[in-house]
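The form predicted on its own is given below as one chain in structure tokens.
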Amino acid sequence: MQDKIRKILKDHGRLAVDANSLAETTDLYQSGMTSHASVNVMLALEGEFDVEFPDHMLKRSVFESIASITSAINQIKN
């Protein structure tokens, strides 16, 4: 799972720095990924999963990091 949110976040993230470089808990904010490649970030991480992200998961913290990103997939596939 975590490959593949990795080339999501490298296609989608405009990170600064490359996807595959980064710890699980890095602060993909800070890493440089803007609020609007978050949403674009979301939207293929829905395509790839084919999940929904339900409206109280729409929060920065949830997409702050590979590990927040993998344990919501988890969650909303549970």
Second form
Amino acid sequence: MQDKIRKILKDHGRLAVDANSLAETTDLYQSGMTSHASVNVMLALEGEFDVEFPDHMLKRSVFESIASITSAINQIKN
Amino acid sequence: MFLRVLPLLRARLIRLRTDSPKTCQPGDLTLVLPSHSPLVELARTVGAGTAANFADQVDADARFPHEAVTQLRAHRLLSCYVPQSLGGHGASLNELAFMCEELGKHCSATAMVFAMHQIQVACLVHHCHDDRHLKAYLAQLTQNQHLIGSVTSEVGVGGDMRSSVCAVDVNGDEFTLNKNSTTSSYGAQADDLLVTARTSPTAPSSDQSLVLLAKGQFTMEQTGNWNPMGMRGTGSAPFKLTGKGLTSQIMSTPFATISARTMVPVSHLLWAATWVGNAVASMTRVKSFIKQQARSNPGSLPPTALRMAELAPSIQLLRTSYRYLLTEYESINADPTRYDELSTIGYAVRMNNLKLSGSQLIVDIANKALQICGVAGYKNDSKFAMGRILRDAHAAALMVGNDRILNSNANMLMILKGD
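The form predicted together with its partner chain, contrasted with the form predicted on its own above:
Below is the whole assembly, all chains and molecules, this chain first.
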């Protein structure tokens, strides 16, 4: 799952660093992801993992790191 | 008369703020309705007095409303949002909004300067946590009544407040900061500043800090003219900022958090409150005009009276829309377990909707008010003159451009499931 998330971050996150070099807990916003870019990341994640993030999960803390994104997707799938 | 009343108001304020809740009597409107709070009464006095007296002159000369701001300082209203534990009045956001309305009824520039200053104070109050330097600054504010300016705009970021070119350059326990702003309201009069900048020279543009610069630590060189259509007293010219301070003045909370939790919602709420004041000002002229017509022909309703009745719901809509969101904001802000709600996309969209709808409504209201008063409203030297109100109203859609906000909402609505 994490490889797919990194690919999405690379394609849509507009990060200032290589998505493959990010630690799981690296703050994506501090790595250059803007609010605008984060929406594109969310859309791509929904498409890739066939999930829908409920509105209460559409918040900064859920998308701030690869670890938090992984946890959110697992939570929805389960 | 005001001079005799003001000491009484202040004494009442001190009495109310120091009384324990159990001494309050049921039905005491001062505790139930912010519109009756002593702080709001002080703002009402400054608005109807000094601000009203100088509003036309401030507008004609495109100059800062010195007289009204001096009065606000004299009543220690620049620190009214500072908690009582630090020596302030501990005003609620609701009270601040009512104060903005009161000032906005008479001078939009004074109201907007007051609102923008309080937005900065709110950022410091909500995010100073246990930082003793920032707390000491807020305690000092209650004494020195400094006016805090905001430097968030910057040449090269295309109007995106959440993006910076300039950076904080730390050396030991000091930092330097240089910034070219496109608009810094009352930049020439601000005593202190809150400035956005990248956290370091190597940080990406979205990784920002909010930095406090105190009087004597910076220079603001005006780099362009200020001769706009409206809101002429705000002095929102471009400036070149050169500053130097201690690293303890860099707020520890990331600007992204400060922006989502405080700066954006409080801005939109207090701006909307000033627009309500502006709308009420136009309605006051309309009512006075219609009343004059009615007196000249007793017994019959003036033909434009129906237009006046049509205007009233728009003002009510503007007022209730911001107050609903204000109540929600105060409720969330009082409960740390709910802070996360302020960083949701749904909340950001709702706050943006307030800016979009409010800024359109105020222009619509002022425009209709002009139509009702006709030539009497079109004449600048008439007591029904609508020119300044209408010109000021047009600033609402431009200060943080509505197209930028629409773009942001369009993006967020794609992912949002609810409305």
